[in-house]
Amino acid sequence: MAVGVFDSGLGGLTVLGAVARRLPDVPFVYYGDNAHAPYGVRDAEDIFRLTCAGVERLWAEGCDLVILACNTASAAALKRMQETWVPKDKRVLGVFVPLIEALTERNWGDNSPPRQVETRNVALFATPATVASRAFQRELAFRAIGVDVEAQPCGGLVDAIEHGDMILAEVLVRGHVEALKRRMPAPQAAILGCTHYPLMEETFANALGPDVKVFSQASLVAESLADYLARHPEMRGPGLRSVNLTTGDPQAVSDKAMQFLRRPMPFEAA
């Protein structure tokens, strides 16, 4: 029954909310590398390693199915996970499709050509090692036709975040912004590309203004992972818990997961 939700560290607690609120007789097994957070500053091969060796300790817990909780995670490993890594009975699945389903308004098994989508300014804020992948931008090109995507590398963010900082985090988010306007003065939509923005979304959205719309992840992958189990019910693992790991101290991050997401949340070492 088990689906496994990985993560650099704590961003992906909100996707784990989301998922789990929409499937409640799911059981969910977290993994947060807290130890070696945050990835967004790594190179891909370190994200790579770190992310198989997150993805195969969540397969030992029983986990099949495996939800890359993680934008960097997704733009620089997931590609080369399933075309050379992932065995046909497993699959890891990314964040970045519900975002592209849901800016394109089509369906992710929709192969037809590319076509002219309504929105064509998108802000991408993320990571500097999503941004440098270009990972979203190619698997949009796939599907829109036409549409000029500004990326701005949200550097210091997750730390701040990570550490409870919101003052900080509010700061950096409002330069990120203006950095980013700078070049593209009026983006239609905002894509926030990271797995912690989702806590800095009102922020995002007042810097942005009320003519952006801006797409945050967890309710998106919360929703489209509920179609996929109804499509593969078979990739619901043998796993029966539901357990949050980490790489991490698990006292130091379960008291950090309390404070980021305003409830206990118990951590157990991976």
Second form
Amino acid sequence: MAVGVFDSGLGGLTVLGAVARRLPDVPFVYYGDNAHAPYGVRDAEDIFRLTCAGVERLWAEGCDLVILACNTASAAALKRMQETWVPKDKRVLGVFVPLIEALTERNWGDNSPPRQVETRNVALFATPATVASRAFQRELAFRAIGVDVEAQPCGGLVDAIEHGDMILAEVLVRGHVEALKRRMPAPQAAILGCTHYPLMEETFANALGPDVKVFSQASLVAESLADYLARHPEMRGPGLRSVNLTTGDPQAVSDKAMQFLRRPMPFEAA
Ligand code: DGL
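Having seen the form predicted on its own, can you show the form predicted in complex with D-glutamic acid (DGL)?
Once more the chain from above appears, this time first in line as the rest of the complex follows.
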């Protein structure tokens, strides 16, 4: 039954909350690699190695399907994992495609040729590694033409969130939005392309202003997962327990998770 949810740290909890609400009968196993966060400043080799280690731990918990609730790992490691590493009876899926399908007004898995879409100016906020990978622009180009993407690498933001320093996180969000708006003064849509950033969604929305539509990755991923499991029921793994695992200090991570989600969220050592 169980499905795995992977992130470098606390950000994937925004996705876990949405998938658990959408699929209340599925046990979810969460793995936060808090000891090695942030991934966004690491090189692709490092991100690949750490992500594979986390995914193997989730397979050991009986999760044959793992969602990379981490844009950085989805952008920097997923393609290589799928092409060279994931065995035939397991699946690892990323969080980019559901978001891009929503932005480009497509239904799940619509692989028709790229076409003109309503949204022409898109602001992308993501980690330095995600921005450097250009994976977002690559996936978008398969589906839409004529969309101008301005990407802002939000250095320091994941670190501030992982350390619970919300004052610094707010200052950083405002600074990154200002920097982006100097290059693209009137974006129509904003993508929070890192699963940590919805924890700062209000600050992003205030800084961007009321005319910018902010895309929420968590609920889109939840819909996409529900659809995937309906089509592939065999990918529900043999695991039966829901548990939250961390490579960091379980007590400290549980405390921070509770601060963000405002409900108890106990973690065990991975
Ligand atoms: N939450 C992750 C993401 O979606 C990882 C951020 C990081 O560890 O730098 O990109």
